[in-house]
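A lone chain, given as structure tokens: the form predicted on its own.
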Amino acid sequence: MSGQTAPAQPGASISVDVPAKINPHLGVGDPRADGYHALSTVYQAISLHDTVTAERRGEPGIAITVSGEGAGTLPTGEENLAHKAAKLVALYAGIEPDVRLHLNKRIPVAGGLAGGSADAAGTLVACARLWQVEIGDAELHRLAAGLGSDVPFCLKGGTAIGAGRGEELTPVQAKGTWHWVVATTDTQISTPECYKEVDRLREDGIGRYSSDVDPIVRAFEGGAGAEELARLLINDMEAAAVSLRPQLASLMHGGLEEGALAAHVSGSGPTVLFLATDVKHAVALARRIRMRGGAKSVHLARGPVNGPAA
């Protein structure tokens, strides 16, 4: 783990930016004995990010406040993944937690971009630095994996292959930068809901397990152009997301009509990613998608970017 630690007195604070993740390849296998689905995925961190600020309270306890995306609706108690992350660092260090966490959120909530996992990853890093906890990368990864499947990747960022339930990471040395238009919607899809729909559709013969990540990994390692990457994007959850929220189909078709190279549901959705040729194309595409309507908000993002512990 890198970065400076802060003085330990009350009022000291650490702020950490942590990026959203996308899955340019998301292969979903059958449910495992532990209830998780086997995954064969490629993660990439993008420049849309949350900021986690951890401040010493001067009294025991963990308090959370939220601004931006999800303010007023996200839970701020023990059910919040950032709360669990702070408690986990304190347990690891054998100390009483005394922290006020502020989550300044730009990553859409329940949008398939791992916003909650990103906040947990940022909290692990911020609290460890705030409390001057000496913790190696392997132990930090172990704590992250205990919090959720996407949290280990959110710690590292960049590009990586994910196996198991997503927590088994193999870094990918991507050569290049790719530009995305990120379109959010007024609806949400919980990850368990989408997995359940994947299973239901497969019982009806719809969908398959796209386990082979090699083509898109080679493309990233070779610095492929956006046109080549567009042909390699795969999401085994996309049909389920569209089945649950049919309005996504209209948003996706609209972006393609406006010139996107590809339309790709992000993770379990319902956020939709549109691949652009370059930053100039992305800016123009975002403007056209906004004017067309159908999206709650439209953001520009690039990837890959580093995570807070990279």
Ligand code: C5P
Contents of the next structure:
Amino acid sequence: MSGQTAPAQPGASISVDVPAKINPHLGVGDPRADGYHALSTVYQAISLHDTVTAERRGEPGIAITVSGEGAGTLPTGEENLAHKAAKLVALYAGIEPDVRLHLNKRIPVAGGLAGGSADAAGTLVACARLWQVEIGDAELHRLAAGLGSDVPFCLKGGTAIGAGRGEELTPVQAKGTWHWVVATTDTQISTPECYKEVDRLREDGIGRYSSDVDPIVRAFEGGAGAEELARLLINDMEAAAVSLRPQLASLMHGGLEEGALAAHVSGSGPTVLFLATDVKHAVALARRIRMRGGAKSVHLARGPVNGPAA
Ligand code: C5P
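Which structure goes with the form predicted in complex with this ligand, now that we have seen the form predicted on its own?
Now the full complex is given, and it begins with the chain already shown.
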């Protein structure tokens, strides 16, 4: 079928909301032979989301436009993960890609919230629907894993244990909703840079692999209150993120002084998550953190939420 154009109606358009991810538990092991680090993590999708819109452009090719958070800083060519995702779906279907992708971003770029992976996951789903390509779950997962370690989770959403380099998922049935204040900063941290810093600190004897996800999984499954969850949050990348961007320490400390139950670096940072007791507490906490200054933007988010292919 190679070279044929896709079968959807010209002008057809599909929009998909795709959530950011957080890692309430992020255990980072040693680098593997392939350079990736072994992970023992628990992912959760939160209500902060990007919207991916895919539309037939009426001529072959993949065009990308971006609006919202970080627009202007993101590449719109072949290096964009959404571009790679669209190309993969077309390759899988044996069709010539014909799509205009619009990414309306709310998830901070390079913030440790898997914004790029979310856009890739949303694009896989949107393009498959636009071009009416039947992709089974296992195949979709394989395409997603080829795009990045977090992309399979971004497809599914909810709560899940991640093993391997993060792509081996086991769903967790979380009973409840937890409320977060998401504070972004005006710096970025590249994921590889943060992993390298983890390795460097380990050589100096700082930090160890938190491989046991059982306590936090049991807490989610049992509908634990926010106070209990606060005691179980773990991020093995936190020291590395703070070492790279020392200003994170004062942001975290400030949120705790304002009454957050916990301050938790999101993934490889530099976004900081503050856990609130409930939605009312989250609203008040967000206002106080905003007034204090030090954060670029402050959002409210709840989790878990579903992903685009759940
Ligand atoms: O998988 P992804 O492309 O998102 O990863 C980006 C980079 O982060 C990798 O190239 C690698 O340097 C690092 N990484 C890692 N171990 C993981 C996941 C990512 O070292 N488990």
